[in-house]
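Next up is one chain by itself, shown in structure tokens, the form predicted alone.
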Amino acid sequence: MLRLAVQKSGRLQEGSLNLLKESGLHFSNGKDQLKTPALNFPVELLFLRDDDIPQYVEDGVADAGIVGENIFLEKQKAGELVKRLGFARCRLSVAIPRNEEYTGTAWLNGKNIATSYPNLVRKFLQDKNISAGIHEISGSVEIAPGIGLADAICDLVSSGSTLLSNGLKEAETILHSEAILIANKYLSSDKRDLLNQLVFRFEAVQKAQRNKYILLNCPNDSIEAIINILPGMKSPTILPLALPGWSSLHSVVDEDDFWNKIDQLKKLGAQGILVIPIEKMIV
């Protein structure tokens, strides 16, 4: 049985549970449960505070965990970064009062910075050769400049609306963060095998999210040119239509590239273009 720690509540929980469900795991997630086994895969979920997950993984209480990269780096616990998961993206940024003119990192010299991430801030200041005070607080970091506790803050930013509502603006980005899968470095071979199976499922879900299945009709004399635009995973599927001289071409396309290729496809005579979500993608 692989013990996997996920956030008990907060911004990572929904994304973590959705990824597990899309990976085919079925489990009961009662409101106050602290652990629950999957019904169809040998994994047990442990619901923990985000801040505690790196420690539990280092100690071997949890074999693996889904945690914010910012927390993993801040806590400085022994653990293996297994995979980036692509959700809960945010940035750890220094923010200053909106009416201040920021002239670069030198502005921070001699200032006090309020943060819940003292280790990451300390490393940033050392790397930039900046001498500044660090005031460690938990929660409500944005209020610190307004009450005279600090000159600046360093906190997670997603949309920036919280900074704006507290009269602050971003000045420096220290770290780009997302949800990551971490694991204990000393897993048994059996547990390592289970973790690899789980990663395989995660990758199938992620590939499906990035790609779309595309179907189109095209003149036969355009097939080779269209294949060069839409090569597919290995090779497109081509089926003849009842209409002489025409075929149906099926392929896979990266959604980010699709709109860049539409004009090329239309100029080659492609018609009836359908783009369909992919539930899982295994290559």
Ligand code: ATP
Contents of the next structure:
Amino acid sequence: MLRLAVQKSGRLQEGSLNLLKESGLHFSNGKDQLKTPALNFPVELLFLRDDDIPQYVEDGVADAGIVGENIFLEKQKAGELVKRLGFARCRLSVAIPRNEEYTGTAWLNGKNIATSYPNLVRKFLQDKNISAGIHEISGSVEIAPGIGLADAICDLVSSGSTLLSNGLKEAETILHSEAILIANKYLSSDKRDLLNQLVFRFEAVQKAQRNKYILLNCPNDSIEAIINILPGMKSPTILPLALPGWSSLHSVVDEDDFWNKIDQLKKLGAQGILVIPIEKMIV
Ligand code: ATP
Ligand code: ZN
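Now that you have shown the form predicted alone, what about the form predicted together with ligand ATP?
The next block holds the full complex; its first chain is the one shown before.
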């Protein structure tokens, strides 16, 4: 049984549980419990505060965990970064009062920075050779300049609207973060096996999310040109249409690429283009 820590409630929870669900794991409805076993895979979820997850993974109370990279790096606990998961993207940024003119990192010299990330801020200041005070607070960091507690803050930003409504502006980004899978470094081989199976499933889900199944009709004399545009996983499938001279072509395409390719496909006479989501993809 692999014990996997996920956030009890908050911004990481939905993405973590969705990924597990899409990976085929089912849980009895247990969000209010401390732990719940999967019904069809030897995994047990532990619901914890995100800040505690790196410590639990270091101690081996949890074998693995899903946590923001920001928390993993800040906590400086032993553990292995197994896989980036692509959700809960945000950045850790220094922000200063909007009416200040930011002149580069030197602006921070001699200033006081409020943050919940003292280790990451200290490292940033050292790298930039800046001497500034760090005032550690655990929440509502964005109000610190307004109440005279600090000159600047360093906190997570996604849209920037929280900064704006507190009269702040982003000055430096010190880290780009997303959800990651971490694991204890000394897993037994049985647990390592389970972790690898889980990662395999995560990868199948991630690949499927990036790709779409595409079907189109085309004149037979464009098939070759279209295969060059849509090479697919190994090679597209071609099926004859009942209409002579026409075929149906099936392939796989990266969703971002699809929009770039659509004009070329139309010029080659492609019609009836269907783009369909893929649930799992194993190459
Ligand atoms: P907990 O009660 O578990 O300690 P929390 O209040 O510390 O929760 P959340 O606000 O739920 O944490 O954020 C959890 C993680 O989600 C962050 O550490 C970060 O990795 C990620 N995240 C993504 N976008 C944002 C954002 N806009 N603001 C804050 N965190 C974000
Ligand atoms: Zn937290």
